[in-house]
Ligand SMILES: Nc1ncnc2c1ncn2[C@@H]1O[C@H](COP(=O)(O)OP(=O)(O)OP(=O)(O)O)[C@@H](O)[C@H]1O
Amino acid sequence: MPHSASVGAPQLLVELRGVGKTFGGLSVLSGIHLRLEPGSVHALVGENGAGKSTLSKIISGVYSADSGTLLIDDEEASFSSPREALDRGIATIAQELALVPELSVAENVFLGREPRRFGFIGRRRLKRDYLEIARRTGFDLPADAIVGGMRTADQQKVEIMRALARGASLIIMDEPTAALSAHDTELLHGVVRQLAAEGHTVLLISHFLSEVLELADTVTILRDGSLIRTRAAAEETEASLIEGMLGRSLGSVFPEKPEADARGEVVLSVRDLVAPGVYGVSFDVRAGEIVGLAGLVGAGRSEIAHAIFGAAPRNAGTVAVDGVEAPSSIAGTLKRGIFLLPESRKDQGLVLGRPIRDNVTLSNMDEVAIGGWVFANAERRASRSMLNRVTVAGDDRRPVSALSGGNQQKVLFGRALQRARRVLIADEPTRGVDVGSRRAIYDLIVEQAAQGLGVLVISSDVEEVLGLAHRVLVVRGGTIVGEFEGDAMTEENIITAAFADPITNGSV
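Would you be able to provide this chain's structure on its own in the form predicted alone?
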């Protein structure tokens, strides 16, 4: 049943009838019928490439449908821009945040709708209006803080407040919790429930099926541009959603872990590491072992990874591979056999304007080029070999930006496998990745451990850490506050360590 809406709340009924969309002769949506009831949370699920984003962009005015009809309150509508859709009460919080980094939180929240007096922005009114929005959501962000210096989770909150400030009746949320900690995610869930209770409609696009089942009143499954079914979320399970999305059952979410020898060879040794955001971190990773780094967003997990990899300066301490100290530079750590799959594949990993082929061979150019000249045949063979291994099909001359999130992540794995490695660091390896690609990425991680690599997995998803790792280190405030393995490796222990006073469970 939909959430009960409060009296006087904004109401907007959005319906699609027989909607289709084609790009370059390829049908990406076909005959979609969808009804978004006011005062409800309607989830849209499917693999990357299923048509979810295209469908949401038709509703929000980014695209126009090639066939079928969009109706707003039972009247036919057609938007030529997102601005027109916003004027009708439809706002989108996209996965790629659209903020002005140089402006403050309050200025971004009311961007284009600032209170003005005699042509100037009314600063007192702006701050007063902002504080009301912040109170309503429970987001504790300073009004004057500059957005560009904020962590991703806080920037996400700014986007949500901006949609509310614009009086949106239908809010499309595309992977809204992908960059949020468990605490921030729960806070956002409360905001979503409150929005629906006030009469707003929320169209939720999420790869987190547990989130979908927890929040949604109704779930629509898309597969290959077609609508598979729409029904009450209470009638679905994670297994039924996966089967609908894939057209088959997925089996176990996580592959079986390879056995790790607790007395095996130490391939990565970190001692008393001090770097920006890192304070005296020490730990080992053994050959064939998968170690998880858990903790809240902003706890310092990525900072530890960057310091190990040489992407951030080391102020003190050592990083050694197979007993030999690794230089504090990316070139040096690559030579020692360390490879990092960064948290943001688009900002830190891929060259989006370049072909898939170039992105695969980027860290192995001395094998396919001499003196700045690239041997096309050698590059093509090297690229195709790796792409076959990580199951990315199609023409590798396409821009990597044309791939789904899951396939982009596989391209980074292909680059990692170009050379023999000793240590693989995977930072948020399945963020923004659909459930089918997620299992393929898990298989790649486990395969590397089985071949004797030491693997360090960083994830905000505690279930993911528990499903992959032999041992979990909990990070808070740039240091390790807990270590768990065996029966002690539970979600409760990890979350308690992440939030509570520093604890130690076993030697670190």
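Values in this document were obtained by computation on a predicted structure and should not be read as measured data. Positions refer to the first chain, counted from 1. In this text, rigid core is short for the largest set of C-alphas that superpose within 1.5 Å between two forms. Compared with the form predicted together with this ligand:
- Relative to the superposed core, Gly225 undergoes a C-alpha shift smaller than 2 Å between the two forms.
- Fitting the two forms on the rigid core leaves the C-alpha of Gly89 displaced by under 2 angstroms between the two forms.
- Gly414: CA moves 2 Å or more between the two forms after rigid-core fitting.
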Given for the second form:
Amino acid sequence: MPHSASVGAPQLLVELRGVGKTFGGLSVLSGIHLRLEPGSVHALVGENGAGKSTLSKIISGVYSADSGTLLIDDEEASFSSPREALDRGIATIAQELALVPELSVAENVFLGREPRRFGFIGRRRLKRDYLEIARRTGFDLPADAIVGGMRTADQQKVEIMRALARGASLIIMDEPTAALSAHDTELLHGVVRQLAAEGHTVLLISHFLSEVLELADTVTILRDGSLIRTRAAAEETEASLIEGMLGRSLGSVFPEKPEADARGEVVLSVRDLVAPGVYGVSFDVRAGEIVGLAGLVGAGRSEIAHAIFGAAPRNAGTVAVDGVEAPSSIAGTLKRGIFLLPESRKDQGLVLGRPIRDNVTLSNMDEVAIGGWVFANAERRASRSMLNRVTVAGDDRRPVSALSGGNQQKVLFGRALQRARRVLIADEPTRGVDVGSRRAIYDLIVEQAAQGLGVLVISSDVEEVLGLAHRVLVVRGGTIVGEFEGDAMTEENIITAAFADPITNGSV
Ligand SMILES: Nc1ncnc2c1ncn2[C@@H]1O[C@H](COP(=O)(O)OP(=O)(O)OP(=O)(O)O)[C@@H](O)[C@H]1O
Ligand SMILES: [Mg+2]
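For comparison with the form predicted alone, please write out the form predicted together with this ligand.
Below, the chain from earlier opens the complete complex, with every other chain and molecule after it.
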């Protein structure tokens, strides 16, 4: 054992020496030297596609390295499956959630552990052990809830608890807080600190540089599959990390907003909308206007978006585009020019096995296909030009599953841009997207508005809402409880409205 354990957890020293990986002849990692010290938090940062997830998957047995060696406690190791890595004490919270939707929270957390499966005795123990994990994390999820129907943020919590339940020495967290609320992010940060204090190693991959600087002891920067440097976090700043990741510094993350014309025509008009999780919502969006929907995770923002788009049943109220009512179905709202960029790319968006090209144009087929024939040239051009705009490089005939997580998000965004004619609704448009590409997405949102679309942006990142929107609506409990623009559009006002007690607040 390298370090003497101060507290219980078994320690593991993991080291990479000259590790490289290629996919289909393309080198995605080369010459990586890395040493993960037990009892520390080691962060990995880099642009979308830099190789962070691939590196973590080599350590966790999903992929094997094409060159170089992996050392565990100074001995050469090679895992042929994640199961083998897990047996050596390496667990992963993957970027793409891997839960069994039909099973309950507790069953997922202890999946593969319970030898007697879910017999009577098994069930009681399962529940008891689950409560222990839930207490440790502070995550508040009912043991019996079925995972399939839960929101992304809650599924993420299940994934985190599962990694903890496995009692691993090294826990790899690939963007664990991308979908979490501020409160749950705080809880997770506490868990990470506690794990390190107990002697576990945490490998943290994150695009939130403030989070990285706050939690990590050591930071490694990857760029285009190469290791740029590994340094103590205390010696880095957000600017130095960005510079290392991009090879250049980044000016302002947010673009200039176009003037929003207060007398512009109303393009989207929502009146007394009632739907699952939505309790009477009315608002307008004008042409050229970017409206932010702020609020806590679970406040009902995505539910409002789904109801407008026709993805959820509309129980009462109306949605009109340019003064004409849109039917309550996706086909109907699409025809009226509304498009929704969904929050969860895996469940609601991409067909992972299909080529990138098809995924960009998927809901654009009526324009590239006539009478059932796809005009291949038109499709190729449409796809390539959109991918350039959202900064996704490389051959678009590859399957979407070959793209990094952030690049998959950009493909979804590209599709939404093509399809939105009058109203673009973007639910967490920059989730998992690196700092550099975030700016590209913001530019495109602003461009849509400048072209006369009405844009609705849902984001849990208040800074993002403030940086993009002309006006902010705050959602709580499935209704709009505050509206801010101009000087009143401040972080403080938004957060106060999002949290305020429904009885005492002076909502608008
Ligand atoms: N299964 C695969 N087949 C082919 N290429 C792949 C595969 N997985 C990853 N790649 C490629 O390897 C490179 C690195 O991808 P990786 O997922 O490691 O990036 P990342 O740093 O995790 O990015 P992100 O921040 O977007 O999650 C990318 O160019 C990606 O397209
Ligand atoms: Mg990744």
